[in-house]
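Here's a solo chain for you in structure tokens, the form predicted alone.
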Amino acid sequence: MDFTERVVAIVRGIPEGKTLSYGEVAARAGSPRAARAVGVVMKNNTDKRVPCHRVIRANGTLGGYNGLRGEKATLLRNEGALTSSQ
């Protein structure tokens, strides 16, 4: 399994209402220094079954979501991963 496949499998396993940072996903994929590469994988993902909105920055900010930052926040709020004030 290559890095992209490992990342996708890890992200698919993030439960609703939970998040992981790009770095946490990278570490779980066996490449702890590859947080930016995780971001690239997520940016290029077109499979709607992969909940890439559940991957956020280590500092708790959301980061991108295929260019739709507001949509990422809405999805995470709907899942209970963010409060209405975040």
Contents of the next structure:
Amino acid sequence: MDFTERVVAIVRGIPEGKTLSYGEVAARAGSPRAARAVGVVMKNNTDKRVPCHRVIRANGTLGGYNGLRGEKATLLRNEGALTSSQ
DNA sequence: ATAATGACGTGAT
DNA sequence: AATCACGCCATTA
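Coords for the form predicted together with the DNA, given the form predicted alone:
Up next: the whole complex, starting with the chain shown before.
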């Protein structure tokens, strides 16, 4: 099991309406300092079964997205992970 | 084995 | 609060 495979597995297990930071995913993958590597994995990942849009930055910003399933902000808002107000 | 890349993170200015 | 610089890790050429 490579780091990438673990990252995918973890992201795939993120429940709806929930979000994890790259650092959190990296930590669960076994490398708490590999947030960037997680980003690389996400970018390269094209599997729609992986809710990669639920992975955001540690400071709360959405970070990036390749538009695999549309706009990241929209997807999260639909799941209730993003509050339209406040 | 080395260099370059990138959806990050934290600390300093 | 906003911006800059540096560090960190994994993957690929």
